[in-house]
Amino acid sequence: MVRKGFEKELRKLEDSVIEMAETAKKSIDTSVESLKKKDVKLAKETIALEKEMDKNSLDIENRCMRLTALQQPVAKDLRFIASMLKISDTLERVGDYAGKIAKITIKTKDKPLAKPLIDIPKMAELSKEMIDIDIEAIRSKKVEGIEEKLTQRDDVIDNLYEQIYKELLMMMFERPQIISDATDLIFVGRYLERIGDLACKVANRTIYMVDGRRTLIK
């Protein structure tokens, strides 16, 4: 494969990873909307997206291995391929967490929510914003300020999760009959908190891809 063809494959690889990131955002949105509306159809759509992301992650892995074996890339090209592999794997985990939220929707479809969803949708929106920041950095190859942008949002997500946890724990003490339903919402908050952490991992890998710098956002 001549250099021009190799560069074309690298661009296609990047496009596939960005497409996965967009799918990850959609899965977050549909999972939380499914819970909010008790919409089993949306929940099943989320689970379908999770399976799609599993397949896409495997495809990206195979392409990365093929490019590495055939081209024996070095320096920046090798960092790029390795980063695309790691980022796709991280995004696949976002889909897994969204799928877990969707399964809670299906499990609780005939039950009212233990409390109105106020903070959980906020966490979902912030996590999607974080993935948008990741996408822009991957596309532009510019990472200046990304650490501050993601840390600010991740701190808010962490605080919202802590607030949800404490509030639901108090409700369980006062109304033991809602323990199961309240626990489900705690899990939802935890999954979204973990998605925020995964968005930070994507940024860490993007920074390494761009300038070879090892960072630990979070």
The other form holds:
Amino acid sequence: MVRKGFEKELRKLEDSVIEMAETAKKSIDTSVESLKKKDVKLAKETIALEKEMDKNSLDIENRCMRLTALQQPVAKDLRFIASMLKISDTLERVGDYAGKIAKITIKTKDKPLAKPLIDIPKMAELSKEMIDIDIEAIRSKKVEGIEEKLTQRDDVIDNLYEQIYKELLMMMFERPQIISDATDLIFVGRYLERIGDLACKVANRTIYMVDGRRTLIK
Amino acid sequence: MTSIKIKNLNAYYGEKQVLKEINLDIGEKRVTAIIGPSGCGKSTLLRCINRMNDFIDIFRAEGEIDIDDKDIMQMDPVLLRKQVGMVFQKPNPFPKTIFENVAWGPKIHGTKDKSTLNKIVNNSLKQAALWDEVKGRLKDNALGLSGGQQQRLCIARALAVSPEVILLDEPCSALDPVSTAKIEDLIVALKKHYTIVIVTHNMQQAARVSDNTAFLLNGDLIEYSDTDTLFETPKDKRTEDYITGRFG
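For comparison with the form predicted alone, provide the form predicted in complex with the partner chain.
Below: every chain and molecule of the assembly, starting with the one above.
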């Protein structure tokens, strides 16, 4: 593969990773929406997205391995390929968490929610915003201020999770019959909190890709 | 052991300046790679270290190169080249026996005793990882060896005069991957005892064998750092563009 071909492959790799990030956002949306509306169709759509992301992650891994073997990249090319590999793996995990939320929807489809969803959609919105920040940084190769932007949002997500956890715990003390449903919602909160952490991991990799700095946001 | 300090080195072929204000500290018992595009001055720099350029009429150099704090310009060039051995791009054994090739250096430096010469030849061939392949045919003509074996013979020949520094100018460019791997293993093994400077066009080779790498461009030393850093997070955009194949 001549140099131009290599450049083209790198761009295609970036496009695929950004597409995965968009799919991750969509899966967060459909999973939480499916739970909110107890919509099994949306839940199944989320699970299909999860499978699509598994496939895409494997495809990206194969392409990264091939480029590494054939092009023996160094410096920014090496950092780019290594970062794409790790980012796609991280996004695939976002898909897994969204899939877990969708499975809770399917499991509890005939039961009402233990409580109305107020904070959980907020957490979903924030985590999508975080992935948007990641996407912009990957595209523009500009990472100034990304740590602050993500930390700020991740802190809000963490606090919301803490709040949901305490609230549901209190509800479980008061109404033991909702323990199972409330536990499911605690899990949903936990999954979204983890998605926030994963968005930070994507940013860590993006910073490394852009300027070689090793950071640990959160 | 031996460290090399290059201070404000400028070199010229006639009117043309080929090295500009080079300052470089080469650590002892380390492998230092010099990389850069063709014509950037890397071989000239290497050849300055043992004054091989002195043979070129139009060549002149300013500045200082100290080996173990001794200015090489004040040294006898023959003794300097004993201390600083060199291996070239193309294997260049003498059309003599394997034994004579290795014994040649010690002989011209005054070693006459046969058992001492035997010992030197054996040790040098062992150090050059060639002994097992040639021990039964030391009296065969060296030109009958394969290219990779000939290059290791040249390394053994350089080692035979107990140098402190070994300069390697593109030592693997004429060799196949298996012979290249043997030479690379040898370079890594030899750094326990010698200070090694290697000029290579093969970026991956520099990354594999060297501890430090210097990047030269148009006679300027653009970047010099530990090899890991230079190949992962180079500081200068010109270094990055070169090692990622975007120019040169």
